[in-house]
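Consider the single chain below, provided in structure tokens and representing the form predicted alone.
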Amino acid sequence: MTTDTAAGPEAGSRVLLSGNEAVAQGAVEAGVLVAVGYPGTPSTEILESIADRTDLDVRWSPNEKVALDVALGASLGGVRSIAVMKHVGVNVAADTLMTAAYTGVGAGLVLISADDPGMHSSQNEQDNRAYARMAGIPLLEPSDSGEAKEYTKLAFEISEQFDTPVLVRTTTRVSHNRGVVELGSRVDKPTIGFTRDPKKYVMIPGHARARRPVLLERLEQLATYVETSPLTVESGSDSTVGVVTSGISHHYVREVLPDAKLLKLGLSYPLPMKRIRAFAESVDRLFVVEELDPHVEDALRADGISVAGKEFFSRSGELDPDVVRRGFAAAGVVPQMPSITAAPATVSRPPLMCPGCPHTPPFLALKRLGAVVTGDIGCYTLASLEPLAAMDTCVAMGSSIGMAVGMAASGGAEGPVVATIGDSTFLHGGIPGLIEAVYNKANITVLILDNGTVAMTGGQEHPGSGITLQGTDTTPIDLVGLCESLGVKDVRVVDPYDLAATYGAIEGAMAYAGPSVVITNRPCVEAPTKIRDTPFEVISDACTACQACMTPGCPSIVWSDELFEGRRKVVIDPVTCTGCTLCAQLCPPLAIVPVTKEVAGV
């Protein structure tokens, strides 16, 4: 993206953009001045692609609710603003969203929800179209990069026309696929300023009761608007089959049924029921093809329209052309697909933590010490898998500490209870849980895995990293001081690469009567700058094939062809080894030593 309004490709240029980049471009062209969010796949690149612009305020917030609060405040202050997050982030922001639908906006306010059908990088695959209906706000669904840009621009117009936040829903395929986008000119919107209006913006019950009818009247106006909206597009000529669809599903259906009549809903809440009914009457059989929940299908059935859908297209997982073809084959619309010869068997490659990951040693210690571990959202969640297998629960951002408190209170845990949480996740949603632990004197240990970044989504900045999204220095949060200020009396900091010290710190913290905190303090080896030290190697003659070094599951350590007393020895890949020393600390015969000769690529 460009760094100012004068640089970069000119308006009218055709460029290849991902859906995320296109959303960002649409916001820029719409005259956005404040863009805010929290990193989370598949939405992260939206803000990153415009972070270098000097004419915009682009920022990461501690969590999604704060992000929407900032965007709403900027909107009421009179500038167009956008809040960006993945689908589960809207759960965090929902408290603000539900009431922002009552207050309305100042300048345009758009919320981007990047949903993740198929759960490629998420703990659930909730369908956030439900939020539009629950909040009573309009919902736009682009199907490709070109629409992602245009729909984002239009969302600001709709927001200001109807005095409402607008939800734009993308999905993983739309977010990450690339398409040709025609660039437009930026519209510089003047700051309209804040207008004091307590009855509109101060949601005490008396004011909120008066705003509820306003919201309902707005929905009626939107229902009229959507009937003539150019975002509802009819195509195709074969009236034997008609399909109502939206988002990426539209492209899948068109690939499978190139001639069928399609009604594509760009604005899918509220629905254009009159147009849908007329479309239904023009075809012999009507289908709805949509990913996840029967959002449209249920609405059509409730309106008395005969339609088929989820009996042929699953409510679980992503759609794709093959899945859609199988659905239409089951419905008798297209021939059954021929059976496909099974693909050759492949060796499974389970996900593992990176070579040298500083999160590995603490989980080795927790497993050895017999802790019951309530985990959290982050790359350290991989510690739940073999060979570490040292995490017992993981539900949502920031849940680990509160769950640990409850686990300890239940008396049902066979062992000390430890909550594990990353630094960014702790600042996102873990602090109230720690307050709960202190307030109610929970006998738990909280392990804060501080690697200085939001590693899981690519190494983004956060309030503890000391730098903003736009690269300016800021005051980093002092985790030790923060924990102590909350009343934690036992706070320990340890270098996780020192395995003995890590064991000692965790064991000592677990022995403390009351809430205790252990903070590990090694940066992520992969982000933002790759950290590499002298790699290690195995002295084959000294190796006894005890295989203790395989315990952490480091991808750099692999089996060799040599045997010792019938057991396989190991070798270390010097190119991927980071030199963290963990395997050397675990090796009883001291057969793992630093490489002494130059290694190609290191």
Given for the second form:
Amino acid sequence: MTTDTAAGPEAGSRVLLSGNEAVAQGAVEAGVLVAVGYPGTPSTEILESIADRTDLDVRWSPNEKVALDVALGASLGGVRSIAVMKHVGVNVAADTLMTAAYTGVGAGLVLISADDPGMHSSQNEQDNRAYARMAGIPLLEPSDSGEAKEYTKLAFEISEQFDTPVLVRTTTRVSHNRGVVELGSRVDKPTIGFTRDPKKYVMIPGHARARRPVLLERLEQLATYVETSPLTVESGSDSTVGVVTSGISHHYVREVLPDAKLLKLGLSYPLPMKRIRAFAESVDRLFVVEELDPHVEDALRADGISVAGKEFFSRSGELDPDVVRRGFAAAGVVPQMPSITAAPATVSRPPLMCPGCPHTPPFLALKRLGAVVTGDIGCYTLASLEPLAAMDTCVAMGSSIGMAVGMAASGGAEGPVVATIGDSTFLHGGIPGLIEAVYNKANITVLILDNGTVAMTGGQEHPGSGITLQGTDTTPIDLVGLCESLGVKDVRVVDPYDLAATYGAIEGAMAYAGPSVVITNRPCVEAPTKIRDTPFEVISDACTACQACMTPGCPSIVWSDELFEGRRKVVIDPVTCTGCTLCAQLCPPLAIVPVTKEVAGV
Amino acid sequence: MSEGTRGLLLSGVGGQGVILASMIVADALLNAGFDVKQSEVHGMAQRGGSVFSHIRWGEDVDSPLVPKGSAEVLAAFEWAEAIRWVEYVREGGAVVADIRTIVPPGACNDKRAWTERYPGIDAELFNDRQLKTRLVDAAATATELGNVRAANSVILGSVAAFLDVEQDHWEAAIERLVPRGTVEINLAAFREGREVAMARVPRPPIAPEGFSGPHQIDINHVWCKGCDICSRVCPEYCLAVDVDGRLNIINPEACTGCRLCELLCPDFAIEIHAPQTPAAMADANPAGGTT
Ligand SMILES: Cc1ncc(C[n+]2csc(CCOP(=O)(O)OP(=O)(O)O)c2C)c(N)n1
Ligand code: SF4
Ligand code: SF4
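Next, give the form predicted in complex with the partner chain, keeping in mind that what was shown is the form predicted alone.
Every chain and every other molecule in the complex is listed next, the one we just looked at coming first.
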């Protein structure tokens, strides 16, 4: 979706935008000049939606910390900047964030954290509102696309007015919800330049000690500001029940209690305590409904306000209208929901590695070789599921290598220890782990799955791809040269579509005493280009139904209705098969062959 | 305020184009002047997993998520994904399901019995929920029209048959959102899908054996334009259109289940359901209180 009010829809027109597109639009209207981040669901489309704007500097960084550093540097340089990441990305950037709260900003600096309650695509569901309190910076929580745009714009104003980075927290149901947004026009914010001020920007202890009271003073001012903020909205008329909410929860509560008095907090750190207290006094029973942690509830309790919340609305998982209704039913506010006839049984459908995925063969080899596999985050994490079931750990981006070093040091692993890590993950957080392996002489093998892209999040460019987010050519990071320069003596590159060679390379690397690296080098079949070769088919008469071809779990292969000695033969779906040849390499009677031309035309 | 907000669910398998299809629906509803929210999930789920998208529309929409048991229509691009999400459809709502099956490899791992764990296609499966089921062979229809890739538009056409959104709004949305060069074929597929869903499915006699009591008259007010045909033909004077043009049931006890209204309604806005048997009534109301 284009957000350029010059080339796209006119300012003033009403369009459907996702929360992510709306955040980007808000930043554009606010005159942002530098927008930087690292991909991560549900935040990724924010930068992608404005990547084609040549008047902005929109870029992927190798990781979230670097992204926030770039944004902070640009802000000090005098241009409005935004850093964009998923919730766990803020952990990576937290080191910068905590002290950026001391330095304050030059031009406006906004950090977008896209949280993922319910863990639709994440390894945890941490509630990043806690970061606002820990860092001591203001927090905005939009609840839909319209607010996502407006709050992002306002965040830049607050950032400059109070000289602080501002955290805008969305959630999956805001980021990936499309809603109606009225477009505005961009205000130009030319650079205000960098002003040298070591006492503000050089955080040595002597300076930082002076900045800490500044930060606390600023929080006091923000606490006063929020009392009159238009982002605190009271609605409804029935005062028997009052509910304090923020973000998407507001809409769920409104759905379930159409008339109740609600206090919606758009700016939820620091809290407008005076308004909350007045609201509490105006209702008979007070609830807080918020997703995940009792961020608001605890603050109310600490202030002596009696309130109900997490005993009715779970701390785990996301809310939805049904969950909120059940909570209010348990609290005796609404009648119990009539029960809904459960859906008939159906087949489970977990996510799978794609047909022809180049990550599949190395995991098939690792399984055969009996390796203990510390894994990492990316498409290849799906190798932990049946039928490959060839990954033993997955914790945080880049953790695989350090964990392999520790696992090897423990002596507790039966079998060789192998770390598996995607190319983008390696560049994000894996390199220090490899340095650790070299420095402390670990006997591990690191398998770098180089598919040229950040596949899991939809196929973004990264420093190894040789191309930037805005489409310009750049120097690709040379993975082999990088590993060798770190001091790894055994570095092998292998084509994963050659199963025997892949097996041999991994086995050889495992035999090497010391840190070794194997790099697989086939591009992702889905991005940046869809790779489709002649599909394969099963000659049914030759199939002995041994199931060997089923071991990689390719989604294109399923059972046919024909039997051989009571076992099901298999068929290949010619539409989805990419022609990677893997199953054909596994078939003992050579029953799997490329389809003839006429069939391929299907 | 969310009063009058309605919902729709789309479901399918990663890679089937569920998200583009739901963008088209949302755009059509926006064109029709509604407030719209549409919610989907990206990322992990798209790798061959189950994918769904919620759409809600009305005057002023609150929750983007459809509460269970409230969707007007479930549009499923794959059969197993129709079953998975059917709980979201309201009683009397509709299921438009592609008869396409995508069997996940995980359904083929019972190597004792050698039976697939994939549910068979069954047009009657949702009958006990009083749903209107339309099974659509979208791929065949689209192939006949010239391009199998337009299959999703066939499904959207069938969905359109259940919503009060004018054809023009749908077509504008399709024109804006489908890839350039495929507009004509997608429009043709959409129109065909609408025809398919409008074709009346013959229904078996509806009174259960040995019981004749008042039948249930189910009026779809979205489709009813208050033309008054039904109320004039009803032999038992069960129906009447009021001054606002709204059709009301004025004499529910008298319905004999003749179905004249249902058969003559030009907008398919009335359905007559079997009377509940005394046993079923007792089940539904175990405490014996008034309902
Ligand atoms: C700290 C953090 N940032 C971002 C993400 C989102 N994320 C999940 S996997 C992934 C990268 C995958 O890329 P790569 O390692 O190249 O593997 P591929 O998916 O291409 O196989 C990202 C960015 C995350 N989980 N954690
Ligand atoms: S490995 Fe070959 S023989 Fe065995 S089931 Fe697969 S196709 Fe048939
Ligand atoms: S060649 Fe075999 S393994 Fe590769 S995509 Fe086709 S069916 Fe799957």
